[in-house]
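Here you get one chain, nothing else, as structure tokens; it is the form predicted alone.
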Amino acid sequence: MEQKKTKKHSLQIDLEKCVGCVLCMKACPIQAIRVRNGKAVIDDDRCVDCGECYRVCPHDAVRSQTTSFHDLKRFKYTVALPSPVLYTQFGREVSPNQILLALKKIGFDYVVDVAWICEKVNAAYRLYIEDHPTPMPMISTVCPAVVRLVAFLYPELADHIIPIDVPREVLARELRSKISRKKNVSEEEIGVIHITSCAAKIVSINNPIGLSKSALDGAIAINDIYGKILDVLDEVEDDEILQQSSGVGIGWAASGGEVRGIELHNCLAVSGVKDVIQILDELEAGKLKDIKYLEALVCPDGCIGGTQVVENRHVAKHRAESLVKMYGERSRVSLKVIKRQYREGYYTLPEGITCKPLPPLDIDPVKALQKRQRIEEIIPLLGGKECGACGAPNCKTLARDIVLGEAEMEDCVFIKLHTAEHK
């Protein structure tokens, strides 16, 4: 039995297979995970799906809900939008071009090589932030997860996230009309898939922010796929050239991908989640005014250390590198091409970013201080120990669920204790 969730989240959780041992909500860097009567749930209004308590979780009670390959039935016609973390995964002795004609293989009627859109989109960075030199410095929108901490937790940072949309969602917009009228078939019996190494892409899927519908219309994760494209890569034949990319848009997949790309200075890379709070935070505090774009990425080294991979992250992250310096470091696009597509608003995310703070404490401003008060009153009485045996991750979020009536001061073990001996 799973955890019941809507289609907002991808992390489920199993509670058969969960023994309520904190791990996921001491790992959790927003506090979105409780165990209550033994078994750990998951807040959906707090949950942003960086998937830090799927990669701590030691008995496989953290399910991660993608599309699954058999999905693909539903559809007349199907399209692959491959992650360039998809090229990590392989061999030396596999080329991305192989690995896209054995997508194709595998049963895909269309396959793109969505990197070379990287290279696009990342001209396009370039384009808007000389064209808005304020505010500083602009963030990336290719990382969900980021862009949920923003809306949830930052939301005064919201006009710093650059209004560009993110390659897939590019791509997947122009495919569908274009094999609709190419193909003879209509745009609902077309299905346009990415292949993902990360969770949070399926939530941007069913539930984005910045778009009122997605045009992909599911995620596959790499991990599910992996043992289809091995087995027939060796009945590849590389008679037709899918790649298109360079190493720019190949590098991607690792952090600093963007940055190397886009070609400006002052630019900065940050990849996990703890890291990634921390830069927000010094954002939000008025520092990092002289950086021009922020790439942030939740996943430890990038997209590469997402949780739905198969290889080791620094292996993948030295194919990364070693594919890069393969295909060369200068992009291959048309700037002039470029430039004509940014002017007309190809590039342009559809709606602005949705703030969606987290709820106050109260909506009447004098309750509301008066429990942050009684918050501060309780936490000394709860002896510190910050152990989690209470069901919160700290001493300070079961104050804060003892005022709201999430939980009783008993919950506290010490007390417990306390109270017992003085029976």
Given for the second form:
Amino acid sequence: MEQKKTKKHSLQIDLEKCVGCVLCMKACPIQAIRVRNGKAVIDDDRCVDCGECYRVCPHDAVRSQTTSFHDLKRFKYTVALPSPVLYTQFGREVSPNQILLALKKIGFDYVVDVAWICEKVNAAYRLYIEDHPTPMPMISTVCPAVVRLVAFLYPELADHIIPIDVPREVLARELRSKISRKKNVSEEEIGVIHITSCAAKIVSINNPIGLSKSALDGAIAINDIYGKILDVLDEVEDDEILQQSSGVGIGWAASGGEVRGIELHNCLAVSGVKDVIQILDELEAGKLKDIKYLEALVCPDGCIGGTQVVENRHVAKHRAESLVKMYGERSRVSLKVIKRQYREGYYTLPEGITCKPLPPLDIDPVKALQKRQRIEEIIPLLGGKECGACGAPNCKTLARDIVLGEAEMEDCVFIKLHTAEHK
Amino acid sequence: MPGKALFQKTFTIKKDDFANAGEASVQIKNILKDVGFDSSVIRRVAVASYEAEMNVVMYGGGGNVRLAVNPDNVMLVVEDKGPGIPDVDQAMQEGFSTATDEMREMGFGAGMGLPNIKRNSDDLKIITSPDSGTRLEICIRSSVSGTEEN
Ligand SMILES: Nc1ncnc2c1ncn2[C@@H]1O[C@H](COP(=O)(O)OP(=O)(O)OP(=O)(O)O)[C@@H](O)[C@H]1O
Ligand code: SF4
Ligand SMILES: [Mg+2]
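Following the display of the form predicted alone, present the structure of the form predicted in complex with its partner chain.
Next comes the full complex, this chain leading.
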């Protein structure tokens, strides 16, 4: 299998389409974007792939690099692992089973109901937390953007990340060797593909944290594959049962799903990137110590609010809720099997979370403090309008860039104007 | 307050401003991250400044935090002009709280704030009186080890 050249991030600026407005730069919750020479530039070391820039761009200039359906041709045998979000994207009349069968019809050789594994992972979370009463709360690994937020910006909280891997990786690890044996194809010839609600999953595959290599070969966006599924839905005959999940696993599509399935008291679900950041700040301040498990998803209302979905997220949420009711809130997974697998490390995140905290202003602490003081001195000299015309998202960030030598005082349009008037 | 810290900044804390409460401690924490302090130091400062800030919001009627940072220590002077703490020894006990029902509903009032400040600081001085309000001088050194995080 030819290793494709991979970018560090899934979100990239299309320089032809970018008009250099300030919208994405202003929307970035962690100030990772600048406008330089009339184009938006994303700081690769800072970006957590939350997708806020993608949502806000009116020019379609933020691209999300997902796997194309075409790419599947390079595999002899293909496996689809669809996010439970996929079940919420079609009308009432379409069952999860029909959607899984449709995936087969459009060409996947093997399709697995990931929602079912979500239920098992949910039980593994519970077992881990019962074994490890501290630290509290443990934070979910489900959203790659959250794991990156912690690794880059909240390294103090790294030991709160639950060392249990996400359902798609757990499943992919198992399936590759199993299928290779059963179907007599080499492991490299098998393409295990996630069907994803977001761009962040791509990054977690190309640049994983907590495992040296992802077990997945790519991720196709829900909005890319939606039409294909729709085309064949009519022809699908409900003659095979692929769905094993109850409402518990399907419920993972929306915020609150993991908390529903974990069956422990005092768990908290938070969604939306600003709220997630606020909660992480509270954790760092020592609050929320009574919470056992924190489900944190950067998209509004959870993965149904992902960047690569089709359905309006409120409609999808409603759909998820009806599916949960329809398939019941009692999981049918075997706790006995899960306990054995858990002990054998089947669910364990292969490696610890390696933090990449952002570099300080200077490696010499004295200089770093002086630079930090200098930032405070520069801020009141700037225009103070927070306009972004300088190419930085706000005045404070420009001051920072100036001190780091990445921008100049004259980049502030008000300073430039003032200098021009007094010439 | 020691004379010339390499970095100094004052933050204002407003009375009963629960919506923005905790803002100063987030900013303080981000400053220390910019400077590259050890994560354990950052966490101790984050806890201590947050608890002190909340007490000023809830009991002190507003006030300010003065931050002074040197490579080997972080000083926080937290001041308010409120009613003062009548019995400091009692207030320092875990679980002692005079929080109102309203505060408790918002998750405060466990009586853990001052004990947590004490636990996370290397030096804590409390100067308080009914006339002049309350002043906390918190010192957290960055080289010491073995101080418990909480
Ligand atoms: N700045 C202050 N001014 C006046 N009284 C204060 C001040 N700070 C603390 N106190 C008093 O000391 C008590 C104990 O404070 P402490 O921070 O330990 O607990 P708490 O604020 O009541 O609860 P928690 O901090 O756990 O939410 C408070 O209930 C209050 O009566
Ligand atoms: S919340 Fe879900 S859809 Fe959004 S970035 Fe995280 S994992 Fe992706
Ligand atoms: Mg308190």
